[in-house]
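Only one chain is included here, represented as structure tokens and corresponding to the form predicted on its own.
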Amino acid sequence: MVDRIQKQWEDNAEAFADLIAGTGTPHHESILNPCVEELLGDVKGKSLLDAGCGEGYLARYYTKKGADVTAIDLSPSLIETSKMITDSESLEVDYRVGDVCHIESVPNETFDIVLSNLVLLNIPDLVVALKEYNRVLKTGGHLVFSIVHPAFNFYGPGAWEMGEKDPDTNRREGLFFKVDNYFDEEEFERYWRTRKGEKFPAPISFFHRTLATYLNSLVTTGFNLVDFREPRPLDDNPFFDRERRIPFFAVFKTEKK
């Protein structure tokens, strides 16, 4: 399973890095990132693990905010891209290739913060990942993670019913969101698209889970829920008409017991 997931990200590494483009997609910038930053709070002087760092844009951002950042990703190609960008910006981030479910290079109780941004929905075993996050966190440390909202997950059992394309936003009108078989927890393979609308080279695995599964898994792996957010767009940009009607993301802040 790990080899298959790693190959997906290796095959898509270049397309993914181009999509992120150093700062994240418009959805990241206008909806998700501000919420994550608010929940993380002041990171200056704190040790932070970016678990599943992708091309490293958040690792770089929080390094600039004063955190001591270690960043891990399963894809060697994405780690190499991250290193090149980080070096070009004269920053210091400890990048490592590795599986976030088995962070063998990190001792117990190392980090003040674990950040796992849009990662756990691509992980086959949620509980194993959360146990590992708990292990590397100091007691009282915080895990902040985000996922695509399970109840409105178009990478899983849901989809928008679309209308005509809006010439101003270049997006099709969302008539309504339809979802079925929400309780069936299973793997879906979906293609991401580039900023030009082209398919990624390979599909990516998404593991649909209910909101109850996420919350109960936190309890059983030693976390207390501190805060839960369903962030909305920051402004009234008509591009985000759909995202003002239903939550696109779910963001959790938890504390190690």
Ligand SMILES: C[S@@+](CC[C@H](N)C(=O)[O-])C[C@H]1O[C@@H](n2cnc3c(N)ncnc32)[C@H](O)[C@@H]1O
Given for the second form:
Amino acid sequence: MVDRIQKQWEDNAEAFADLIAGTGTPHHESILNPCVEELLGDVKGKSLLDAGCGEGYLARYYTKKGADVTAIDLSPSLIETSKMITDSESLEVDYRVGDVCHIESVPNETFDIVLSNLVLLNIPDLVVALKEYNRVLKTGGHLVFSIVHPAFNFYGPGAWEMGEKDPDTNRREGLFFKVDNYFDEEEFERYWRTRKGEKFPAPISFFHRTLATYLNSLVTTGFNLVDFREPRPLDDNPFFDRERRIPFFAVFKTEKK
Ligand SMILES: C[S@@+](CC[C@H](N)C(=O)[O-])C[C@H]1O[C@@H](n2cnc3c(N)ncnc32)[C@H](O)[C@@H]1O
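Next block, the form predicted in complex with this ligand, ref. the form predicted on its own:
Let us now look at the entire complex, which starts with that chain.
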């Protein structure tokens, strides 16, 4: 299974790095990232694992904020891209290619913080990943992770019923959001699009799970929930009309017991 997931991200590595473009998409910039940063708090002097770092913009960002960052990803190409940008910015990040479910190269109780941004929904076995995050965290350390909100998961059993395109925003109006078969936890394959609207070369697997599964898995793998957020767009940009009506992301801050 992990080979199949790795191939997807390898095939999509160039398109994904292009989409992220050093800052994340407008959704990341205007909705998700400020919330994640608030939950992380002051990272200066802390050891931080960016688990599933992708193109690595958050690893670089939190390095600039003074964290001692290790970053791991399944995709060698994404790690290579991230290394190149990191070097060009004269930053130091400890990069590793690997599976976040088995980080053998990292001893127990190594990190103050594990950040896993939009990764767990791409991982088939949630509990295995959470156990590994727990293992590498110091006692009292924090795991902050984000996912696409499981109750309004358009990479899963949900979708907007769309209206006409708004010429000002170039986005279609959302009439209402429909959800069905929420309780069926299964894999969905979706194609992303580049900023130019071109289809990614390969599909991406998303593993839909209920909110209860996320919360109960945290309990059984040794975490306390500290904070849970459903971030909204920061400004009143009409582009985000849909995202002001239902939450796009869910963000969890947890502590290792
Ligand atoms: C949606 S991207 C998010 C990347 C980055 N965290 C960000 O916020 O831009 C998901 C990332 O998780 C990585 N990934 C998926 N499964 C993984 C695994 N088992 N171990 C390590 N990385 C994994 C993918 O290669 C991809 O880079």
